[in-house]
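A lone chain, given as structure tokens: the form predicted on its own.
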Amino acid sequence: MDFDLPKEVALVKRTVRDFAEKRIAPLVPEMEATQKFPVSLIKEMGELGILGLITPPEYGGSGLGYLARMVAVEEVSRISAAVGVSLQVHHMGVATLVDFASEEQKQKYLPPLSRGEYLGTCAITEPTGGSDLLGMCSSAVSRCDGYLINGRKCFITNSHLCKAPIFVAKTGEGPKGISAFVVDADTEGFAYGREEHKMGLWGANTGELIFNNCRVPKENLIGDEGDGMKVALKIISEVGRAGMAATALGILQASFEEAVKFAKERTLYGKPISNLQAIQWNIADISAQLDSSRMLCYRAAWLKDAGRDCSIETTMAKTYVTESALQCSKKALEIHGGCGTMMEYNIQRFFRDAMVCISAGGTSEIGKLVISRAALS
């Protein structure tokens, strides 16, 4: 077994970390004042190649793979969990049209995505639930012209960033009768609802998308009709939630290196509080956590690049990342003390944005029910 990174996945993880700390690091500042994505960043991350990472490089990416998309994300979230959700929910897009389009839809939207010209997302939230695919009240009926498409989208990442978000919508009656479209902003009955104010990641945006009477043209259609569900579970277990793992990998990452910054600094009874053995406990429980964490993700995006079935590794790195992810950061807020809380630490949104991560792409209950069935089975 190897555990090295392959040369052009490691090169990727140096220069993601090299961009995230000299051009995403300069403005956090700003994105936790304004709770606003910086949109000068979309352009300089497709000119960087980040966006692109699992797009073919027939449509302007360079077909890196999932474990370079896995690196890429992790040490963006380092500097900004809020900027790395958001170029995960990107990739959920790419993905998406990439397994499932058809060869004019790659062509129209693949290549535009990669450059750098506005954020992807997928939208399948509603305000009936996000786990309940069946129960979305979303729905889209067949004409002569096209599909007539009503309904509402909430919690969506990426939303007013994204000039054609990719959704699902009911067709008809059970599994077989949800599909997928994409849509074009500037349709007639399409709009962009309220943006969403979260406890964490802060510049990350979140918001509805309304569909009134929005007639979207049969060529809009991804894949067949009734495919909606196959490609909403696809996308969900096997890129929404190892993106959710990677994110909080880097939140993990970000909380161990805080933790022991400030253990060494910090002095108490005339000795560092990193020689005290309660926060020493802190620091290896962290450490652990965060090492078992990086096996998980690493595995689960080793077995997508291999075309192996990921979902259950997928769902085992989502659930028990975004989990100790919460779980460290408070432990290294605690190390903190009562600088902890302060807002000019950092370590206070590391938490915030933790705490965000846990519903995100599936809470962790759900993600227990899938891994005790395959379990069980």
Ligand SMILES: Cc1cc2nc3c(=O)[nH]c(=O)nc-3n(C[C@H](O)[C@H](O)[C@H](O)COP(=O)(O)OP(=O)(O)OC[C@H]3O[C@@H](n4cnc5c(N)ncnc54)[C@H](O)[C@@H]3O)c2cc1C
Given for the second form:
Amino acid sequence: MDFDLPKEVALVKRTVRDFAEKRIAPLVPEMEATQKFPVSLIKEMGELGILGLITPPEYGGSGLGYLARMVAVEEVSRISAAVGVSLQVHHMGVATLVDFASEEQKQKYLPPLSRGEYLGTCAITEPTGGSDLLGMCSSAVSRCDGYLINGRKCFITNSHLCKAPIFVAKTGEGPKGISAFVVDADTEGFAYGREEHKMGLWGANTGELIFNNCRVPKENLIGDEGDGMKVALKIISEVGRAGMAATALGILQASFEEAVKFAKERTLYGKPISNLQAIQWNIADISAQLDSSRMLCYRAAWLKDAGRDCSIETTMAKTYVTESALQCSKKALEIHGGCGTMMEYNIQRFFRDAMVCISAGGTSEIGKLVISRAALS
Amino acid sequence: MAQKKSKLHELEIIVCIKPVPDPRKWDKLKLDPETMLLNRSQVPPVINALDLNAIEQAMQIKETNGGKVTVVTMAPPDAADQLQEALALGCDQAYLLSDIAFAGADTLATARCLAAAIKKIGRIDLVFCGAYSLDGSTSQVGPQVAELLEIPDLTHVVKLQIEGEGVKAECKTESADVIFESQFPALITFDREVNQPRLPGMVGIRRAKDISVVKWNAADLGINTDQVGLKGSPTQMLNVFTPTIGRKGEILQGSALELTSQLLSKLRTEKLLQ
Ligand SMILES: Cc1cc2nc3c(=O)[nH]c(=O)nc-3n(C[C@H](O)[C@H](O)[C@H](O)COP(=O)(O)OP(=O)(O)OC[C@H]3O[C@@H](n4cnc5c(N)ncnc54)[C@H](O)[C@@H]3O)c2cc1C
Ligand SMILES: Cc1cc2nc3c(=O)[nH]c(=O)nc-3n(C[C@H](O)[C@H](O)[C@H](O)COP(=O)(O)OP(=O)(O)OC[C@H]3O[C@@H](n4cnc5c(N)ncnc54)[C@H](O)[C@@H]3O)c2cc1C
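Could you present the same protein in the form predicted in complex with the ligand, rather than the form predicted on its own shown above?
Up next: the whole complex, starting with the chain shown before.
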């Protein structure tokens, strides 16, 4: 059994860490102040190649795979979880095309997504509830050579940064009554809606997509009519949850580093607080949760690369790691005492970001539902 | 977009890289007082920073003029990782010179190995090195390799242009910046200011995975083992120590005139003033 990352993945990790420290870290203060995504970064991520990690070479990617994507999102999120979540949802859009799109759709949409002409997205959630997929209201009514779309998607990552969003809508009733599409943003009847203000992940763009009698041509249907549920479940459970786990893993790593640094620097009673057992126990907890989180994440990605079933393992990773990031960033914040609540310290950002990761990609309750269903079967 | 110069032949460039302990983790680097060797186990090796400048320069030339870039290191077997990174940056082939007989080499023994490998690789136009390594830092390896290959060397280059069948280089010296010209083949050592090294792209990392590193030992190089490693090294390290630099502060008292003469006499006794 080999616990080392494959050499090329280790190089991806080091390279992305370098990139995140040099190119993303300087953008964080501006993102925190404006809550806007730094658009120039999209091109840079494209040039580095992290937008095309799971895109095959014939469509402009590297095809390095899901473990490489896992460590890339982890390293980006260690510096900025907001950029991390944007990157990971971009990969959800890419994965939908790679796994389900027609050759023409792949050739049209994948190369610009690899180059960083815009970010990808996958719009599923509606105001009727993200947990209740079948409860969605958006409709796609078949009309001669296309579909007439009406409805509204909400809480969509990269909503306003994506020129060709992928979305699902109802073409009928029940699980077979949902279909997946891609829409060009300049199509009549399509509009970007409101942008959300979240408690964390500031700078990640989250917003609405609005369809008002929007005519989408037939060739924009992804897969067959009625495949939407299958597409959505696979992309959410194998790609989206892995990505949220990676985002939370980055936050967890960053929280660990901040906790250790502060504990060694802060002096009380004439000694650094790292001498206090209460602090040591907290550091031990964070350390162990970080390590177990990383193993869950890497195994899930490894299974995916091996082409094996991974939806349960990925859901386990997502649920455990996002909850761990929240618990550990809270502990790390508490180690900082009052300083932890001051905006000058990064740890408050990690805590707020971790909270937002809980529901994105499916809530912890939904995660437990999936895990327990498998355990009890 | 740089223009491709059509009349120029495809350039053959060799870049020598040295794995050095990651400078970001030097606080974990320990000197064993007994063996006087660095204990590197806690500090992973990385490509010497200036060698990344050398690779970047080679890539820029390849992108404008075409050509092939070969990367070479004399190092323990795990330096294959650094070579893989060089390949990911765009180098075309990589050679790892590794043999237990190479261990303990000084700069001359290192240069002999590198020169032997470069000769064996074949026709060359340019050999690139860093101006110095971050650990040994002697700046000798480049010039020694040039000497052994009997080709000119231009050191501490901060700007390089390909001109016809040769190069024009701006070199940094203590007194001035000097511009030199040389025909091919030539060896160049680069300073940090020459460029901003790129990061390896993901496509490059994927591509590098399919290129295998060529491994050569002393026998492959046809080199006599008493010419390399500790045996072939004229430099004997007697001692390695951390110099202690003490500071002393002294407060002088008196009137301005007294202070001036006191200060002058102190500076004279310390031989800081004639
Ligand atoms: C930052 C962020 C980014 C996002 N990005 C995207 C995106 O790119 N694309 C996209 O489609 N969506 C996205 N979402 C939406 C996300 O997937 C949903 O928020 C999530 O699925 C939960 O849906 P909801 O918010 O409607 O909560 P609801 O579904 O309304 O859930 C409310 C509560 O009920 C609980 N609950 C629901 N069902 C059950 C059950 N069966 N048993 C027990 N408890 C249950 C939930 O756990 C939760 O506590 C994003 C969300 C966030 C916060
Ligand atoms: C603390 C310390 C002190 C040392 N002092 C001396 C000394 O005084 N005299 C002495 O002879 N040796 C000395 N050495 C040994 C010396 O570091 C090694 O022989 C080394 O192989 C080359 O010398 P350098 O690191 O100084 O290289 P430099 O000459 O500073 O390196 C310049 C460039 O040469 C190339 N290069 C250097 N080594 C290699 C290699 N192995 N493979 C490929 N390219 C390479 C690289 O392009 C590099 O950027 C010392 C080593 C250490 C760690």
